[in-house]
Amino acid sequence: MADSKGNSLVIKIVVVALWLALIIPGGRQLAAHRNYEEAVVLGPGVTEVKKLSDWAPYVANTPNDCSIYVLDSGVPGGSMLVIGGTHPEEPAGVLSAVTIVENVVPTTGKIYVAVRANRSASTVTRPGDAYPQFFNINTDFGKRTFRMGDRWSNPLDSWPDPEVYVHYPSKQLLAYMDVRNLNRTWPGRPDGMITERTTRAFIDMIKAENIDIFVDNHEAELEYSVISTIVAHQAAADVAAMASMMLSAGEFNMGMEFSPTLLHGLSHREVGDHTDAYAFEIEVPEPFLDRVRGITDEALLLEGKDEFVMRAGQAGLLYEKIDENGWNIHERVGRTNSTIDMIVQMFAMFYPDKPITYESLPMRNDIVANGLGHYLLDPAQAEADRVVYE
């Protein structure tokens, strides 16, 4: 009897030891990702860095009290807000925002940028889908490391999910996890869950700063019909249509779609309905997100090459073309930047009394030719007060 009890104790100890051997290293990796400080260098055009809570105190001391980079020309004109990181699993949107912060010098009007609009969602990935925790961009000085993220806010910051998400104020029923989706919770509410509070904070900011142009950077899987397109609120349709036409007649095809009037919570719908800003969403292709993909690794994230996605295209299952060249990060960021620039140009054509002009925005042809990393600054060479950590 004693030997039996002893053997049972030994087995329990071994099981616990094996469990700890698996849990502790994994927990350390998750903690390192969640707490990683992602550097953003303040370029010559950045005049101020504020926090979202400066406009909305109810997001203070939360993971989503993100940095807002202000590029003020000092010359009267229009104003624009660009947000990246609505869905941090779509890195081209984040990197586009970084290139604006680190390169652009405004000459008329004012530009606001949020690199990580849903910072919470950048502190978690999808281990079940084998997402990489980080990705690296080769630069002129070495590598810059960025966090990979998820589509939804971190459950550690937003718990519990409801059985059904009831959108405010429309009362439309959405999937339970969309209470953590920054592109389903607009216009938000100050006493809601963290993602709802975040979108409401941006609404308050847009109103307070009289933002004229709002741009939400995104990427889409090739299986999704809303791809290679500008989605625009009806009030902004003329500007979007002209931008689409000019881009498609020149460098690359970029479609235009109206924001659906009956689907609530989307940025381009609610920002347009609840503020005076012209609201746009940019969608560029990202094969990493396709469900038919192969190995989900950093190479796929950055190179955008996948034989299974190509086969899906050959079978007519995709809404965008893909070949052996794939959709690399340089092309995707470049298209995002060139689309932002064309929106600004077309807005100026319709509203010449609200000009937004600037220098040094890396455009698609430049980024493809020189590489994205050429337009990223070295945090190690910057003054300490010119580096912000996301």
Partner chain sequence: MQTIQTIIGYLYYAIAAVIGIVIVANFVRSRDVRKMLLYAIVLSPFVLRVLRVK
Contents of the next structure:
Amino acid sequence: MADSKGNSLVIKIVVVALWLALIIPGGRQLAAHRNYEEAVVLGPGVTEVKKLSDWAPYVANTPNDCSIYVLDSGVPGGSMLVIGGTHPEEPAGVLSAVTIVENVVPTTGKIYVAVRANRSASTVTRPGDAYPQFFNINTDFGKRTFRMGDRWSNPLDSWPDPEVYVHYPSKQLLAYMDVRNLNRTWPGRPDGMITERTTRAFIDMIKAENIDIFVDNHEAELEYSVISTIVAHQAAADVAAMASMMLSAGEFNMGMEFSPTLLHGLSHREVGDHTDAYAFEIEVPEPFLDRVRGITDEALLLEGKDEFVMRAGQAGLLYEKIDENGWNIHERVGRTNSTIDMIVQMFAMFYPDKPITYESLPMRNDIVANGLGHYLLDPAQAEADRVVYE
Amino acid sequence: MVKSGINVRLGRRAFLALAVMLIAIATSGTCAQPPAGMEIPENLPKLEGPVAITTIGQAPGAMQIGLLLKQLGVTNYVDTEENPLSADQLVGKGYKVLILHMGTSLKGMGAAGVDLNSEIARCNALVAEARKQKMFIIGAQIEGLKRRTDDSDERSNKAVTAVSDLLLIRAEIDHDKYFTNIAKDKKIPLIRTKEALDFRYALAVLFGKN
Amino acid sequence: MQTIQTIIGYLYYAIAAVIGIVIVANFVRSRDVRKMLLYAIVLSPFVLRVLRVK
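Previous: the form predicted on its own; requested now: the form predicted in complex with the partner chain:
The next block holds the full complex; its first chain is the one shown before.
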């Protein structure tokens, strides 16, 4: 009997030791990802870095009190807000925002940028789906490391989810987890859950700063019909239609969609409905998000090559073309930037009294030719007060 | 910053190219030669505005055509998702041409609040009223392959091509000669363009703005 | 509303902790190695959540 007890104790100690051997390194990895400080270098055009809570105190001291980079030309004109990281599993949107912050010099009007609009969602990935925790961009000075994220805010910041998510204020019923989806919680509310508070903070900011153009950067799986397109609120439809035709004729295929009036919580719907801004969403292709994908790793995230997605394309199951060249991050970021630029230029054509002009925005052809990394600055070489950590 | 200089040069070059294109669009005149890849049939009708435009399936193509017509100086009305063009809206407005654009909203029928059966019924009612008023009906598709992806798009195509007096489409959606064959069967003109912006030339020819 | 959410959030952490304690108790009482391993695996998400790691 004593032997049996003794054996049991030994087995338990072994099991606990095994458990600790798994959970401690695993937990450390998860904690390291959650607490990783992602550097953003302030480019020559950045005149000020504010926090979202400067406009909305109810997000102060929350993970989503993100940095807002202000690029003020000092010359009166229009104003634009670009947000990346609505869905941090769509890195081209984040990197497009980073290239704006690190390169663009405004010459007329004012540009605001949020690199990590839903910072909380960038502190969690999907280990069950084999998502990498980080991704690295090769630059002229070495690698720059960014956090890979998820579609939804971190449950550590917003738990539990409701049984059914009732969207405010439309009362539309949405999937429960979408209460943590930054693109389902617009226009939000100041006393709501963290993601609802975040969108409301952006709404308050857009109103306070009289933003004219609002752009929400996204990527989409090739199995989804809303891809390679600009989704526009009806007030912004003229601008989007012209931008779509100009891009498709001169550079690359970029369609246009109306923001559905009956589907609530999306940025292009609610920003257009609740503010005076012209609301756009840009979607570029990201094969990493396709459910039929094969090996899920950093290479797929950045190179966008996958034989299974290709086969789905050959079977006519996709809404965007894909070949052995895939959809690399340079192409995706480049297309996002060129689309933003075309939106700005078409906006200037329709509304010449609110010009926004700038220099040094890396466009699609530049980024594809020189590589995305060429347009990222070296945090180690920047002065300490010109580096911000997200 | 060297790379900044490169970007500035590229940006300016792109801007100049864009400005030239915009000037070309903004002026009502068009090039003497059709854009590459466009086939203009002989004996086209001479049309005049005002024009009513709608999409059977609520895709945004109608608005794109409306913008190009506006730039050509052709009076037109494009409906909205909230207030789709109905037969009674054709009465008493003096419309001479009805453009029915083909294609369904990619946000999904449910999400966009579109029901294709009701859209086809609306199409038939519009055509009945247009015929009463002796309007010319153009079946158009400016958005290309993005609006030829599924059965909903095919139903929209079928409904519109069956009642059109002329087809104006992007060449890429005619890869299976679906539109060519319909035009031959119905003995109606077919204009195929490579790019969406090339619609401007075709519309200019049709509306005597070239 | 925010206060209610905060209270519910804390309650859920408390529930996770209680469930974790019950799993540990079962682990301690268990003599079957397969069950021990099972309890250890099941315990992991509760520990990670209570410690606010995952």
